[in-house]
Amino acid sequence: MPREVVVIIGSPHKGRTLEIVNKLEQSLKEIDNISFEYVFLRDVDLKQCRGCGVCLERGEEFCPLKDDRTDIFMKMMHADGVIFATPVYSLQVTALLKNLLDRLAYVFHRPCFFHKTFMPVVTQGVYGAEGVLKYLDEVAHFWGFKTCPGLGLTVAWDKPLPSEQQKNEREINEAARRFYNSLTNQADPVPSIKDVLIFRSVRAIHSLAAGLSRDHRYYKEQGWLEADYYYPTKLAWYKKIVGRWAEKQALKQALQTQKEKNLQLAGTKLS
């Protein structure tokens, strides 16, 4: 079975970013039999996030917007690897891609893309790709992906300049190799101290929430309320200590917040 890669194209037109991704696809196909599926955000029905927060609190299935969001999510869930490709527009990802990130923001609460490789591809005219690569890498990391250093290229506006071509081709081939190595590497990344801190603090908060909380149920179903991390891994002793400390602090803070909320509620009822 060929490995499956889904590419989400954030550009609002079929321009330089697509051209670069097509080259990356060619380069990967020279390494191995890999299937590519493209999702053009400009062509799908993906409505603007309304910020109601229903997906975060009650669950994504209660989102009032009925469109292609679940299809896109399922494509990502079924793939071995995911690429987000975007030009830099005003120092950020395009609005199309940002909207997808917002529509999938519930994944920050309930990460689910473990064991899958993610790589960002970012094109720029002059400046901004580095920041956007870092941003997308961080988003994907929070979502559970195994992230692979991205491909950031400076490109001419309409068609490649001869001086750009050679350098970019070399970088595209290197990125294809990196992505392939990550796709074929079965090992999960070793969590950093920051990863452990975040996992333990967040799960402390969810552990307090009643059974009605969507995140609490998700953490329980995944076995995360008792686990050392999202997936089985051997944690160094000092990371375990830091994790326990973070959990205690988060619990203290969460209890304090709960107390404040209860007082607020009692005040509302009295007045």
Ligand SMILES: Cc1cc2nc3c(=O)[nH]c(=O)nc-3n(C[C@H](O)[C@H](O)[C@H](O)COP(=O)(O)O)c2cc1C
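Computed from a predicted model, the values in this text were never measured in an experiment. Numbering follows the first chain given and starts at 1. Take the two forms, superpose them, and find the largest set of C-alpha atoms that agree within 1.5 Å; that set is the rigid core. First, how it differs from the form predicted alone.
For the form predicted alone instead of the form predicted together with the named molecule, what are the coordinates?
Only a single chain is listed, so you will not see partners or other molecules.
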């Protein structure tokens, strides 16, 4: 079975960004048999996020907007690799792509894309690609992906010079090799100290059911309330120490917050 890659195209046009991704696809297929599926956000039914928080508090299945969001999410879940491709608009991703990220905000709370490879592809006219690449990499990391260093290219408005075209083609081929190596590497990333700090702090809150009930249930279902990390991994001794410290501090803060809320509630009842 060929490995499956889903490409989310955030551009409102089928232009230079798509052209770059097409060349990336061609380069990858020269390496191995890889299946590509494109999702053009301009062509799907994806309503504007209302910021109501229902997906966070009750669950994504209760989102009042009924459209193609779940279909896009499931395509990503079933893929081996995911690529987000966007031009730089006002130093950020396009509104189309940002809306998708907002509609999937619950994944920041309940990460689920472990063991899958992610790579961003960003095109710029002059400036901004580096910041957008960093942003998308961080989003994907929080969502659980294995993140692969992205591809950021400057694309000319008119026909590129031969030297510019050669440079871009070289970088596309290098990005294809990076993505393929990550796609075929079965090993999960070794969590950093920051990763361990975040996991153990959040886990502490959910162990007390002091956060959102939907998140607590998700962590319990995944077995994360007793785990050292999201997936089995060998943590260095100093990371374990830092993790225990972070969990202790988070528990202390959560208990204090609960105490203050209980006192406030008791005061409200007395009045």
